[in-house]
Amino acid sequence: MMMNIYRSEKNPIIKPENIRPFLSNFEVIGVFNCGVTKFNDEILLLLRVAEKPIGGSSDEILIPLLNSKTGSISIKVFDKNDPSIDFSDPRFLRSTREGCYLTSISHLRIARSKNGIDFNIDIKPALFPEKEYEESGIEDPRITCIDEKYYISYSAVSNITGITACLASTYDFRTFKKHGIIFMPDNKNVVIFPEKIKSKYYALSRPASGEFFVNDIWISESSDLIYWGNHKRLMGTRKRYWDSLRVGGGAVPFKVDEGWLEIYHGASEDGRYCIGAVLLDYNEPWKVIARSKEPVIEPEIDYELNGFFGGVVFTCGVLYEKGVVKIYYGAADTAIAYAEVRLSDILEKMEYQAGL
């Protein structure tokens, strides 16, 4: 039986056009992958934006770059007939000679809400990249509140550095202190638990191996947030299910009856991403109680089936409320949209033993 999903009637509900660009000759391509949370009333995203030079001949591509020592964005281009360049994947170019680099550059922006799906969004960026290794960007935040501190941890991407787990911190949403890398290369999705379990943080992390392929999702525990370790692999890939190729961290996980449930993503081999849910146990949350057989959300409308990079919803953030689970969520890495699924739902079409 097909999940009963709820998509908002006014989807996608943030797209590139409703954000103006930060960068003088720059337009914004994506907004997408945001973190959510309540503040003051309000509904607020932490949005991803990703943003590309305009300009150049047909013959070239220019990838933008920060400047760490400036702090400014210069441009490096391309030559799209050079063979030794695999232009294949409009998010990346990959040069045998020069390595790895993404063909636009995100921030993090600030949208707030009285509703939930119309939102103010700010003129400037919340944070913006700085340091070496966030030269190509910063993305995918998900945000935790802990003790009224907001903590948000984001991916760093870099030519050199590869891709940095980083933590930032608020308690206003208007001034934000950067506490820097707390996974190293390369990882990315880290969800932090939102309060300890006997007296130890709790973050879901994806560490990425480039010689074995594994994408799977692990736990770590801390003291302080800033430095982890007794790193476990809570979960990985399952072949014929639609999370065969990669797995990682989605939204914060929250608590239920039935222990924590955490909303993630997963991908197939045919690049296909979908969201899904995890349940974890209460007090020992390296346990896996259950998990969704089929996605929770897949891509199947036109905004999440076409776009810079169609086939995939992605989240990084979900309200729940009243045996409600509100999702944002990016679609086709290019808008935002929203979608309410029912908690019971969801719990009744995991599988508790088979297929962990």
Second form
Number of protein chains: 2
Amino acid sequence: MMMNIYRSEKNPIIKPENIRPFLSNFEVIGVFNCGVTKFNDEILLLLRVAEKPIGGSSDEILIPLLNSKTGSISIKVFDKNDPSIDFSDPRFLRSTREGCYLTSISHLRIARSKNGIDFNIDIKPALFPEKEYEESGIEDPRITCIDEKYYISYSAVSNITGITACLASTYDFRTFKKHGIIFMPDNKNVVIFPEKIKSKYYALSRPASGEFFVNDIWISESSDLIYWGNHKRLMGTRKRYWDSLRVGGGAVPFKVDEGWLEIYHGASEDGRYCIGAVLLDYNEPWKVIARSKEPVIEPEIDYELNGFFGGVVFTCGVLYEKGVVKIYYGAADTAIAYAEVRLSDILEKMEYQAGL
Amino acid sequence: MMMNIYRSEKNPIIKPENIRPFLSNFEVIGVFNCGVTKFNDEILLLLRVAEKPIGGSSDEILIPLLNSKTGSISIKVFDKNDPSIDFSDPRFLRSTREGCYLTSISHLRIARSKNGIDFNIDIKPALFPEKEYEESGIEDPRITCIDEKYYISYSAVSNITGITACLASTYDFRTFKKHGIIFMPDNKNVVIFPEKIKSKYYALSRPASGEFFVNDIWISESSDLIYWGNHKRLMGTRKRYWDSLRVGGGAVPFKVDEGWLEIYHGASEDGRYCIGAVLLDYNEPWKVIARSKEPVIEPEIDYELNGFFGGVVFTCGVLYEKGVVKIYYGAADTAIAYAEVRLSDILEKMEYQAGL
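I've shown you the form predicted on its own. Could you give me the structure of the form predicted in complex with a further copy of the same chain?
After this comes the whole thing, all chains and molecules, with the earlier chain placed first.
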């Protein structure tokens, strides 16, 4: 039975051609995976903007890299004919000698809207790579508002340090403070709960075990959002489901009558990314109550099926209002789309069972 | 120029045949990678004891696994002729369908000695796998004494959760408290500094980035040893050195005139594990002052070259007394050996340079 989804007729609501490149001699190849929050009387998105260097011969791949000492972006050139390098994935290359490099570099940029559909997009980044661990960019922000302070959890990528989970904060979305790495590599998809639960903050994250091929969602606790511990595995992949290969947190969880609702992503062996939901216990959020049997949103429409990396819907943020879940999501690692789903529809189609 | 090393004539000082198996129908295949501390008037080792199920046909591999619900060890049987499983490494198997499993299961056991060479070994484990994340065993303990409390940092291995870094504590080495996971997968080789530095505790650890092939040493800080943050990459591998493929913390760091001396391990592309040293700034331990150009100990002697996994020397603990570093180390993942090296010899042969 299909979910009733309303996708905006204006989808994709933000496309690469709407974004002015920040770096000279770069093009914007993707604007996707945005965090969302309400700020003052507006809906604010924090966009992931991926830029790629223009130029190079047909035999070359140009890799953009931050030089953390100077703050400038340099270009490292790889030879497409080098047999020791795997170029099969458009998102990165793998060199047996030099490790992994992303083919684009992402920063975070603000977009503002009164109606949640038509956005004014800043010309300059809100957050830009600066540190050694951000050498290949900063990605996939989530925004959690706690006591009028906005916490931004994002992923940083670097050939030197791998994929790390980082934290920044702001009061005004004009000046930002970076708080460094909260989870060591490889870890991404951090979403921080919007309030303390029995005197502790909680966050979901997705550590990856390269040795054991595990890509599950974990839950961690903290007293101050900087120092984290008591890490527990929350939920894993499910064989023969839409989330059989990897799962990761999506939106900041929000309270519903039944518990915390977390809109997350799952990928299957064929590389298809879908959006689903998991319900967590209200007081003990490390307990799973129910989980979407089928995806809430799956890639079906042209802009979801085709793009820089097709067959992907991926959310970093939703708004929940009056029984409606308003989902901002990256489509095909290229553009941002918007959809609405009734909470009751999501809850009705979940599998309520323990020990998932 | 070679290091002057004194290896005990009684090496290996503890061998598998000295250990009574704890599990019935298991044999001890290795006793290695032990933490060390002084406790009362004795030298106490916390041994990693690896046990393997006896039996099975020549076509079978028997995998021991904790059932965390019952506390008992069950056996999972794999077919050696299954082409979807890689049996090439004696330490584990890799199944494309079912992930990775260790071929033995380790627990931690106490050995006591007056002279540091002849040890009485407990018959029962001090710490045994109990939790889901300890399904394939607990390994490689380090002991840090802080204010008369002994903290034990160890690795836990599980097909479900990967390799996690865990903490336990004891006052008396009779009763132990497990504090759960302090670093998410994959992470191992945690060594906790023995005192606060400017009001914070510090720990080294070795997160692994499977995506970026990074196996470096990081440093983290904490106010309470449970919640950790401000993670920084401390030092990486060095091309064309003995530690070119992976590095990891070894012994608990100790104070010398020049800073903190950390005895660590490094492996090269050929799978050879050596022991070396790194000197860290006294007040800012995230700064590397100097590092061993050549190994302090490398596998040379028969018991280091041959065994369950040959060509390995690996330490989890040293004692430092009167200018002498007394190194307890695992040899070939099979036995425990003992060696002494003068601190001055280690320091003289280091490369003093910034930005290593």
